[in-house]
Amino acid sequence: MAALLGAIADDFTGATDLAGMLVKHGMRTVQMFGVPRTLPPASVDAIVVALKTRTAPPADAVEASLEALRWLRDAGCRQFLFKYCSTFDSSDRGNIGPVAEALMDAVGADFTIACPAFPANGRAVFRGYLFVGDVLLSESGMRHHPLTPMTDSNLVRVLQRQSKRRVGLVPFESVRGGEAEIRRAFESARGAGAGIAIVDAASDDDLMAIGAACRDLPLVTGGSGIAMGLPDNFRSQGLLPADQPAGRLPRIEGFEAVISGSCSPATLRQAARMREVAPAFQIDPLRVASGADVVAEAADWASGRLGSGPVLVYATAEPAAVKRVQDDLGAERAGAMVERTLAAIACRLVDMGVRRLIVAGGETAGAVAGTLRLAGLRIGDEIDPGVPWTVSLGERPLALALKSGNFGTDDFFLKAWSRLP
């Protein structure tokens, strides 16, 4: 049977996250990296293309995407999904915008949602309001992220400067009120002509009406949390079966290692936390910039302590060193080079036995998986919310976690290895 849902991510970590969150609520789940050339995996239920479009021009970033949506409707999919951060990284020129409204082009949609809440990690949106914890998103670490600071909290505000549609809200008391009276919003913001609504959530219970509310719209964006609500519709349907156990993983033996690339406040925790008991080598990117063969360098100093448990490789740091750093070297050329050397290192990593790897952050799982020429990944329980464990398609499996830097307790770098199969 033909794939049910496709989802298109535009980052390689909020891919795996919304993943994990389709696999804990029934559906087998594949994620491709970038758009496949082939066919997708036979028995899965759901397929996620990760795509590295956050920060890319807007341009690149809808070609990219509705390349992905051909190759999942070729695929069989019926609905479709677009899932970005549950920070709603961007800047005011693109991507979310942009791509959700090449999206309804494509799929001949005349109104979606846009709802990146997510509870259990914090994020709630109000009044159109995006909260991360008890703070507003431009109080929050957000602000400083060095690629897409986040300075306004009003998500009705942000979608509107990025989209030529009219973006709309539907407002908590709605969502309180349940499927039915979710549709009759959806249909009120319709009717005042917006193309898509902001809508708010603070709780699993809204985001489980909100999704059922979405069963007949043929694109819905937002972040992994909205994709709980969507299994039911299709379990409703006959199409998809009840318990069904959709996370099973085999166990794959070697060598851990942690890659480190976020900035994010969350991987900072978890980065010291893990260096307080475990062997780890810091990346200088100006040591990079000069030359210096630190890929080199990473894998003679590794070599020496793989096997006695999981070694940690970081290019983590504070954001005055991040600053400083880019005010020498330029914020792209900065993160670019960070993440192809890290990239480097876990393919060299990989090559000296290690099957059993974390990646932290976004871009730098991108290029690793880009370096490992990982085609896609079977997906599997969550570590923590929205991080699950996943294996690698292909001839030489690897067991990997890829976790956004906003995710994850402070141990997680300690405890995940207790989690694999």
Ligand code: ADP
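Every value quoted in this text rests on a predicted model; they were computed, and no experiment measured them. Positions refer to the first chain, counted from 1. Compared with the form predicted in complex with this ligand:
For the conformational change between the two forms, the C-alpha atoms of D351 and S404 are both best fitted by the same rigid part's superposition.
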Given for the second form:
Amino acid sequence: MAALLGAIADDFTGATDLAGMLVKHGMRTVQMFGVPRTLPPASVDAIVVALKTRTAPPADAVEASLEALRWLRDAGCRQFLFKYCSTFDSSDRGNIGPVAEALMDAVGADFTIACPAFPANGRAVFRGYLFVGDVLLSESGMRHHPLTPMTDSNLVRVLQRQSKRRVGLVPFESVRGGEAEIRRAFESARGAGAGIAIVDAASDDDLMAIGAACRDLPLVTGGSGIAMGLPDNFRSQGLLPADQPAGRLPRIEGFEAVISGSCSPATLRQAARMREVAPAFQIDPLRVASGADVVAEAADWASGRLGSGPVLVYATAEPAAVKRVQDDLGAERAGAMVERTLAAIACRLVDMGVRRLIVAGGETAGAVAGTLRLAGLRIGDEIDPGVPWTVSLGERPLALALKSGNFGTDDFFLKAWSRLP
Ligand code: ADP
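Having seen the form predicted on its own, please provide the structure of the form predicted in complex with this ligand.
After this comes the whole thing, all chains and molecules, with the earlier chain placed first.
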């Protein structure tokens, strides 16, 4: 059966977040890196296309999003979700408004909602104002964001500045009134000339009711939270089985390795814990910079060690050591060089039979995924919050856990293997 829900995410980590949310709520989900060139995978209920359009020029963001939409339509999806950050990261030029409106035009929608609320992460919308934890968005750290500083907490105003259509509000009273009341509020916003409505929400129950009210909207926009209420609509129409183990992955046999390029505190602890019990190879960025063939050295080192438990290859270092390297090479150059080196080592390890791989670090994971030319990932159950096992699409599937720096318990690199099917 074809996929049901097609999502377009404006950045990679946001896409992973959304995919995890959909799996948790019973949809078998794949995440694609960029607009796919391949046919859609079989046996999935939701597809998330991960773009990098959050801070792109609006015309480019619109073009990429429309391309993703076309592919998702061809994949059979019948409802579409435009996913952005729960802190509504955008500038007055866009890209939330321009992309939402272009998608509305393309699917023929005269009304959609915008709801970034994600109560589990402290994002709530009240009277159209976005709160981050206990403070307004404009008082949160987001006001200093280097690319998308958010200095106005009123999302009706923020979105209106980026949109041609009128932006309305579905207030809290309507949301607390439940699904039917929310539908009526959609109608009255539409009747008052609004093409897009910011929707108040402060709890998961609110999001479930909003999701139910969105059943007949061809396009929904919001943060990951808005996705939790959508799967029930497909279930109630008999399109999605109840209680399916959406995160079940095929079993992947092969050697195990951890590639760690994050220097975040959690990863420092995880690498230290693994070094106590497993073979470990440290990358010295200064040797890489001096021209030493560190990739070949790491591959030689690994060749005798693979197969009797996981091995660790790491650049992970304490802040003082990182600073020394950065003072010498420049932060950006050092970072890119280490990412390239780790990605090349990951490829060599895969050639040597590694099929189960943990990669630590957001940028590092991006580099590894690019070098391995991964088209997409089937998303499994979470190992720890925010870190699922995944299986790559394609002929030589790998089991992969791509871990953001600060995620996971201290024994993550050791315990994760036992969570594989
Ligand atoms: P996180 O998710 O913790 O932010 P990332 O992989 O996104 O991790 O970022 C870590 C950055 O630090 C990468 O660019 C990586 O190449 C770089 N890096 C890793 N180890 C070192 C090191 N020893 N010295 C300098 N830079 C390093």
